[in-house]
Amino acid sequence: MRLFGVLAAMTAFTFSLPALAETTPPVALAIHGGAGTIDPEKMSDEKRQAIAAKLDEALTSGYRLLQNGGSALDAVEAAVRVLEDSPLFNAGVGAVYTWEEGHELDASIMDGATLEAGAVAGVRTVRNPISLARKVMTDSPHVMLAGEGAEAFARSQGVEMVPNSHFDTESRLKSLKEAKEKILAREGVSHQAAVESLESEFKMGTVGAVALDSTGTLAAATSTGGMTAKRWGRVGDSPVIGAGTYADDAVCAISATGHGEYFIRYNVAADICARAKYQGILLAEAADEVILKRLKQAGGTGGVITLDPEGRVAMPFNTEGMYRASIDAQGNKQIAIWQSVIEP
């Protein structure tokens, strides 16, 4: 339990895992649990410990597969499923509520070796949307399925289904009521303007993973419950290939989290990859340019996790915090919430 005691007193930590044998191909994995307004003064030690433990569990589940020769796709799916099954993050069980007090979930996954991808949007009764997204990629002729059609496909594939109430949590319901009160209180203001005025905590929340396996293949995956109080079947960036998810073995694996409308308009994940590819710069530099400069200047908030073909990890964000964890190709492990990283 020493980990919990350390985490209660600090922002983040890093340490090195035992070095892999020189003949072992490098593997790496990074995950995120969302970015946004994460006030350290308002977060209890207990919650911080729970979040860190769940990030560690998700990271370990994916990394263990990679160490045993598993594929990057297997690793990102496994890691994201752990986060989808936790009420601590805005995906799966912890999904936010729509305006009508239900849940609509989005997810996507991409194979960097083939550029094949699968995505689902607006699903309501699929326990793990990331696994359905992978089924769309491998067992359908399409890239994205939405709503009732996606659910019909899920049933045909034997994907685990649950009632929509499976995703209910008291904390998310409280957030919905607060968001609706703030929107409805702005009399004479359009719904669009009222939503834009909400704090970022109501607009963000996503989970994701990027991985490099022993064959040199990269993969990325992203899953979300979307935006609190969303209406009219709103879909964000998480299931949009190129916006919230992208992978190309030659350059990058990227999963994004933030205000989805901006990530779609600025094609964030693909833009980062293209800058690294065509400008000949490091992926980390490209990610900084997009997240810390271009997106921020436009008013877009959020962050990304990135992984390059050498197993180098970068996780920039322009918000107060971003739940994240990683193990790079050298075995350096990090779990963090806010900006600073503290050596234990």
The other form holds:
Number of protein chains: 2
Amino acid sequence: MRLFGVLAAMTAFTFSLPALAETTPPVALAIHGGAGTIDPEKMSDEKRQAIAAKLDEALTSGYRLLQNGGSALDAVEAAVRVLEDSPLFNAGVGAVYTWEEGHELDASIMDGATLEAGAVAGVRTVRNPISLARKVMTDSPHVMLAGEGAEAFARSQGVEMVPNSHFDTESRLKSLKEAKEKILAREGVSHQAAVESLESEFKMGTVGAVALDSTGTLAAATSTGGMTAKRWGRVGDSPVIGAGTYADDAVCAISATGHGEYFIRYNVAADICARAKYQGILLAEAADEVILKRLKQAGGTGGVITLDPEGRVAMPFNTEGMYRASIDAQGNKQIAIWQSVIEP
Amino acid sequence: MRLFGVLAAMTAFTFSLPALAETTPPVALAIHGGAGTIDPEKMSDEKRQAIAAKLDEALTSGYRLLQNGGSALDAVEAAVRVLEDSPLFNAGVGAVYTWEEGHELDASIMDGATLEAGAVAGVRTVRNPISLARKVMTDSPHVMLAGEGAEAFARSQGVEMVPNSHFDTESRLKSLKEAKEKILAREGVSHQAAVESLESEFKMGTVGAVALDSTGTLAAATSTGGMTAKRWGRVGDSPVIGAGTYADDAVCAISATGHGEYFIRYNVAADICARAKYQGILLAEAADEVILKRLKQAGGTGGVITLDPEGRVAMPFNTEGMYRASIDAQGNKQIAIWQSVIEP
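Would you mind generating the form predicted together with another copy of the chain now that we have the form predicted on its own?
Okay, now the whole complex, with that chain kicking things off.
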């Protein structure tokens, strides 16, 4: 584990931005690019730097909006769009492949001020699913749309459409082939058992953001390509309000990443909020309880990014790593991949 | 309001079954057939009696299993299947129509012992969506399947398939035409605003069941045709674990019915469980807080059926009526439609 600390030091850093005037309402932003088995020894310096740079770009794009008085919703949408448009993460371009070698994208967004929310599941030709989720929230009478219907809604809203191949990447196709080979090699066991025996790296990968704006509003957003080799129109936790995404100005903004089935069953995002709200504990403490204890004991791998109404950031995960970055209400900035965050 | 009490007396009754031996572990079951604007003056005696008889039949089919040592999962599935196969309720046969004059069915089921769950959204040709949801739980590596993919999974499992017209009923078609007429008549307002102005009767209708078996396991199940005139692959709360359905042996089994968008945003089923768990209050009290206060204040109409680990039943709703029936751990049986439950 010492190795991780040393390697982490190479990409994880924190520093303080110039002290803010006391009269400026605090703003804060945290983002993630997925949790999982991220082996530091297998990651090239180039890839590590590319990931850190893209996280920084996404963080900056959202944070600038917040600094200029923009809304938490605008900030999380902007940050997630940057990550969706990058092939480095499992969302938008770079989304994993389904069993049939296509891409089915899920996303959701929630406004902590109104508890309004929007979500889409299984969309194939929408360039930025997070923006479609926001349209569902603001311009449809519904919260969640799926499949062909969601695409028809997207067209009616003038959202940017792309061919499904827009999301293709060589590395994800290779992962699909590996996953299918492993599943099909397990003769004599059910598809279910074969999938369950797959390494967790095939089951994860998501991007997300949580923000606090200068009006005190919290928002959360999550987007994903789901699980490698998923079949049968599988919907993960990312578009499930309460599982992958939740926001409530009274207590929390949360975006999750991990083995989605567990996050749905354990109602992870909302359960963390509920613990903070009803037990009167800090959101960070509630997040640790759920991610590092309850979910871990159940075998559920992944993590969350959380932001409380005071702009405090916590980003616990029970996997080897989680791509993440944040600037809290005090202006402390952090970009990290592995467990240890080393002070500069 | 006195009128309701009088009319309620005609269909709502409670009585005690023969006292159970102290050594028999308690079992309990509650079911619902939807909440909404149910005008007692507009309901014929025949319809009232037919509804009461079908609720009784569903209740009995599940309760018999429990009495014979059957599992809570078997009991909720059996009860919901009876309601799905009846044209009286908005699930299975009798499901409302989509904008395009078809049916898209949603369902979910959850095992409180393991927190395992299964859900399907937008299925069109599966006779009993609740049984497919159970197959998703037991025989797929996933929790939630949607659309065409869910149908393909159904075929691979040998689940009974029917043409979409199997779910047709004259009265629901009439409701669709009314709803579309009202929406299209509202020129100059958005589809969203027009739908939001629709009477709540068009937005509700669900069936569900919660059970406690002799091993102390709780289970919950919910099934629906969704909202009349729904479009764009709309998914309501029924297949969303945490919103329409939740079960956890430690504290609760819950099935919800109402304006689904609110139930998703307020994470209703899981929030009731969380309040009971973290605030240490009775489940019934938590359900009242959410349904009669928080949700009602937000404008969210509907109700829930709840069962706690001691087999206590609570079934609060903030609408005029909710079709419901239950037998609690003491053997007290109840079948009711409106607010008042009159002692015999």
